[in-house]
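Take a look at this one chain, the form predicted on its own, written out in structure tokens.
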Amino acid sequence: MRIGAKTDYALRAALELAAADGDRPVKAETIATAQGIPPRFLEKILNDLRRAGLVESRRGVDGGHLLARPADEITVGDVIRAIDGPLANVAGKRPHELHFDGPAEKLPAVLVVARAALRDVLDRTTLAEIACGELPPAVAAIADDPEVWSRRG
């Protein structure tokens, strides 16, 4: 799986909202002051965000962007999706729509129970559990193994 900057920054920024956790709107500048993320850079991702009806923007003094729903009900998958589309796609394909001959002709099968590992973590998982520092016990449970952290390759 690989994240680009685009996906990183919006995962940080839906955090930021998430951490803020009410229905007062923050500031992009705020948001990006904190995360370390180029302004202009960050407000082309909150659109992305909005597109995707996972943030709302308010205009004026007061105003700023906030989450669409309540944090325990966006996903790290959902963000993700907005950012990128699908979570796993082979040569613009989705893994499922696939068909491969000979030696290869179980790699897809490989690549939707991959696909379906994905979904397991990052579907499980909220922004309110992330920022609360709370992750869900499977994946806690997979986070705390040592192995997992090892480089490989």
Second form
2 protein chains.
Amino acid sequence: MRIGAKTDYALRAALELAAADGDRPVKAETIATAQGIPPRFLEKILNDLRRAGLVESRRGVDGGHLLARPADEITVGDVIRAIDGPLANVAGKRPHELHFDGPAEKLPAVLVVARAALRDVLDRTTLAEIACGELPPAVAAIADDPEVWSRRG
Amino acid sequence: MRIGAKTDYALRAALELAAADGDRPVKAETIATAQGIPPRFLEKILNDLRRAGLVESRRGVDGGHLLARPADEITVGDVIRAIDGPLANVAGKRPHELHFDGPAEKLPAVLVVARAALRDVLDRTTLAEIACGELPPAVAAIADDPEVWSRRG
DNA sequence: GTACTGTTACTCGGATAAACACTGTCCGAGTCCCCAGGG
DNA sequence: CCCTGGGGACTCGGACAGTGTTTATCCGAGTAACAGTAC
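Return the form predicted together with a further copy of the same chain of this protein as a structure block, the form predicted on its own having already been given.
Up next: the whole complex, starting with the chain shown before.
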């Protein structure tokens, strides 16, 4: 699970929009200073999110950006996919498209299960839940286990 | 979860070693032709695996490579970490090292849980289990669900 | 009052670029085993 | 039978290169709201 700076920025920007969720759009620069994101780069990112249908933009005075859907209908997985493409890929292919011979035959199955495990977390948690600090019960239960935080990565 | 060609090669090479697990080493080129891996590149990969302590090598006639530990004590996660570094990183840091202010405060918790979910699959499944086609029950149960294979990823 | 025009503030989209990672190749050097040959 | 030397087979390690990705930056163009102005 490699998450680049761009995707990280996108997630935090989306959360900033989720928190400010009124009718009034939020300016790119407001988000940039709030989260310490390079302003010009952030514009590009918001563009990507807009093209993915997650964000809407308004030009002109008092313009800015706002979420295209309610914050409780957008998941972390949605944002990651908008920036990075599919959650899991192996050498450029999706895990379920792989075909190996010999002892590696069952390897794709393991990777597919790993992808499912990721989805189970990332597609279950919405921006609204993170923004107001109340994670889904299944996620919060694991996050409360200190073991999960300390061990090697 | 982005897995590059190199990590993919490493996994398949390790499985090839797991399957041939006798005392006699396997030549790099044998593995390369069996799995369709560029031979020179594979040598580099086997070197990385050796430096990570997963593989041992013997030079000379009848030399080659073999697993440093029994195949049922090496997990998929071990191989991925040997090639790629930590399973999860966000903008170059480990998920549990992140600190955000404002609405993104709980984001690291979600990512840590996602990492734990990945580990739960990748650190549970050993090379031996894949090589002989018998996945751990918890993994096999999910892999048998056709839903997991078809949906977007 | 209405229509027109200009200003301002912000987004949109593409061009540009440095740094880095990925994928793969090449080659010389090191090392081990086996066999041959001599004592 | 033992010892020694050579050759073949294979790994070791690093240098090198082409390509693509990441992480930005910059700038001109588009556009919406608002204010001011002429009729």
